[in-house]
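The chain below stands alone and is given as structure tokens, in the form predicted on its own.
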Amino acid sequence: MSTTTPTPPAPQASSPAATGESVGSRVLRALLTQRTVLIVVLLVAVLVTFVVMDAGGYLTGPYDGDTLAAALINLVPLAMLALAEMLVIVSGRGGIDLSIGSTVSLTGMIFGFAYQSWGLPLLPAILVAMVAGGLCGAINGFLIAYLGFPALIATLATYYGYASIALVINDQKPVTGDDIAGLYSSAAQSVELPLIGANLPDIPVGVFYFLLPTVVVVYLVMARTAYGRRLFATGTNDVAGHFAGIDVRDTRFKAYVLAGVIAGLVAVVTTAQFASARPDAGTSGNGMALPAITIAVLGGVAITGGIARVAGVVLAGLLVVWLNAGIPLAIEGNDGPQFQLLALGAVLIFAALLNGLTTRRYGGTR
């Protein structure tokens, strides 16, 4: 699944045959310019490496289909937030949302109140969380699109603001209760895939209830709507977009609102996974924003805006999740999680270097 991206024309416009390009150069071009192909290759490399290590007895636990399927529960919130980051990065002018993790924390608390304390049914409570997330995104979008704040500064400020409100709104205590606890049993469920599921491990239900609908909606918005075309045009060159009649500020503002709505949905997912609405759900440890940005960049989203692929982002999320599932099995003790951070940093540097190289040599990814 890919979006239509206004990729700048590549310097090597002539056919490989006409330019006498070697087979190796053509393969390298395909790997660098078609990000989904590269990520699939890296994904296979990661899987083969850990499977071989498992067969050789170098892992402390099995790295098999059940492990990979269970790891998908971590893919749901990370991939959704990476798609949210994709929307704001594509909007250009240094677009980024550092507050996305604290938005998850704050909207999670609001969802907890709505569902547990106010007694709202589940669907209205989810809508409340989405609206709250949209409002958080609207504040970011207003500061950035209409007041001209740099996205880095604006979202860093709101990161602190949202995180603080999430902590004080319930005296730093999580929202718990029977209703929220009941969500945990639903989130922990796995279901069998139709037709071929008998031969495969069961898949966490969050993949079907939250991740796949989000992927489809984001893809349709970006690839099949006039707003999506305006968003890519704004990110590519907002001055040209302005002269073309695009309301650049409104387009950029809505990107942050959509990102906030997705964060509200992620808050529901994390509340179900933790069996409570935690005030630090999106900010504890290293938070959820940095992994989401890493996945978006690895997935081929140009940090300068205007270029992105939904499929690349989802595959990049899968790569990070399955890599993180194997590292603790290869490294015993408490060092495993620390090496996960090292791997994430290495992935981010690799992705940034790769994006720069691809842009300089081939004019960008596709």
The other form holds:
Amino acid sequence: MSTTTPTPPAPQASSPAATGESVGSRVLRALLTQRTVLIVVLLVAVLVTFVVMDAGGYLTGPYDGDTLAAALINLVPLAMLALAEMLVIVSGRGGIDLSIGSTVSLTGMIFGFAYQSWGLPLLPAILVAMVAGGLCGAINGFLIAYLGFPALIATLATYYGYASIALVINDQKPVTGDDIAGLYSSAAQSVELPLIGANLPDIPVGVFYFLLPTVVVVYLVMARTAYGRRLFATGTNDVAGHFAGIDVRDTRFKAYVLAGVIAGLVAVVTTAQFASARPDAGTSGNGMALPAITIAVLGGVAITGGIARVAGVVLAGLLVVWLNAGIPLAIEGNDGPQFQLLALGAVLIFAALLNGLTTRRYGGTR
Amino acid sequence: MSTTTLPPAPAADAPPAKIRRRVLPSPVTGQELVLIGVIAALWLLLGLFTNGFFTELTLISLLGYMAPVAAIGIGMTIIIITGGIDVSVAAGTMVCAVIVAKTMVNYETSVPVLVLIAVAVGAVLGLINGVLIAYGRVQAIIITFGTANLFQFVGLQIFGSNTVNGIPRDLKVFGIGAEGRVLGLPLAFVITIVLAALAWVYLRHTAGGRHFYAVGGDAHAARLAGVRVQRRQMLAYVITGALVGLAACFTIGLGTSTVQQNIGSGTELAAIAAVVIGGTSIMGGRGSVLGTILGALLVQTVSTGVTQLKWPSQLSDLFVGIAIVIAVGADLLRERARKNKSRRAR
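Structure of the form predicted together with its partner chain (previous: the form predicted on its own):
Once more the chain from above appears, this time first in line as the rest of the complex follows.
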């Protein structure tokens, strides 16, 4: 795990179209270096494939607007966590958060207590979840940014810690009750869009209440604030950043805190979806960290830090979710989830190899 | 990048034995001594505060159950020394275990052949990781996250969405029952210790073994010094894969006559925890197999202790997390002291 950003060979094609580059190589370069372009192409390919299979009668269920809209309910937590991973990966020095699934479990339990047992109103309870998530992130950030722990190890340790506390805190039992059950009907349902909604499938409200605000805030933070500039600079080269007067530690610390806050919000979403606060919400099966990291890497986030785009990550989330929606329809029997594993793994390896190739050939993705 | 404590083996014309002895660090490092002390203190406390700790059954199962994680930990140590990581070992264990289990149910097979099958399957899985990481030049964590999914898919397909039942008792020689004892110790534990000793000698006293340290310390310098970096990286994953196969046999032997789809889950994290608690630097270039064995012993002691004290078993994960933080924190402090010392010396 190298901590230095790789020194790519001088880009061969740094002088673009002006020098008479052929159309083919320009398209290829756009595909390889503009991750959003590649993802859109893949997304269209996935949609066309499944729609054609649907039309040909090869699917066990319809792959139409309603299916795609319903699948968005899975996009909400995944894309939000992928954005959280993006923040910490961009901060560089092998930044990664393996503990994000455990953070969701733990803050979900705390949210459950706050909303159900302590009887807080919804908004303060959500605030409690965000603060709890921020504290979990702050522990990670303190270990990594201020004490110099490798992120992989610090978050491995807190993965164990948070998961354990989440299970022990309520004796392995989920937090349930009328309030949380009521959350399901109000926060996990689908609604008709105003004005144009009659012609469109119903969209899960979580997209509007949780995902879109997160996307907008993360985009504004990264692209429009001084903090965002500092974060990219820290991730690209923290020694240079330090000499340029950036408080590198503080910048990296805040990235982990922000990721924790997002995980706290995701805990609210999953609690609403399950209609109970489950102590293993973020860690059951393969956990939530793996798909989140997959989507971030697929979305063009360079694992070495310093390179990322919000649009790429969100589109990568759509790709994974709509691919996952189609697979069970195309596979006979109950093997669907297994093929989703296969697809996720293959996509991750493909994206990683592609990122490596682009870095060597063109000096990185954008 | 951390400093390399073990330089690549001296060239043929280098001055002989005397210097080489000085270049080698002491066989037992500070972290290992501290670990021995911590484990001894824990055992003492557990002996005082529980009734059942110093009984044959508890100690034998402690040693037996640590064997799979310790065996994988040997390979994981080598991988982490080269600066890599492997989070696919749990899925690899599952693939090896289901193939062995199905073989045992469907064909009459002797134990050596079963072990050979498992080791070969594991080595192939390790080769896939190694080729992708070394020649694809991609971060190990990303690739092994991906292959973990692929291996899990393969394993589940072989399972056929069922558990494997009615497994013969052949592999009980790796269990903690009476048939699995050598010199009064569990056979799986003895095999692990022997393998660890071999790995220790290989890593410290052969040129090939020390190349792993060179790759992890500074891959570029190692390449210039004539180390075939990519081959070393690949070999580390293949070794680990083979050990994963062996660990799968241990796990079947420890279990009942049923192999379930979640067999081996969590071993990747347990093995990494054992390695870093044992003092191996996650940045590569430094570490020892002896530390890993002690780390695995500490982790198993913690979970045995939690059970013996009748605390909720999930608490042991919290203690493992804290142990990781303390162990890595101590390592960081020592690193800082080392740097200050070398700065003052100049």
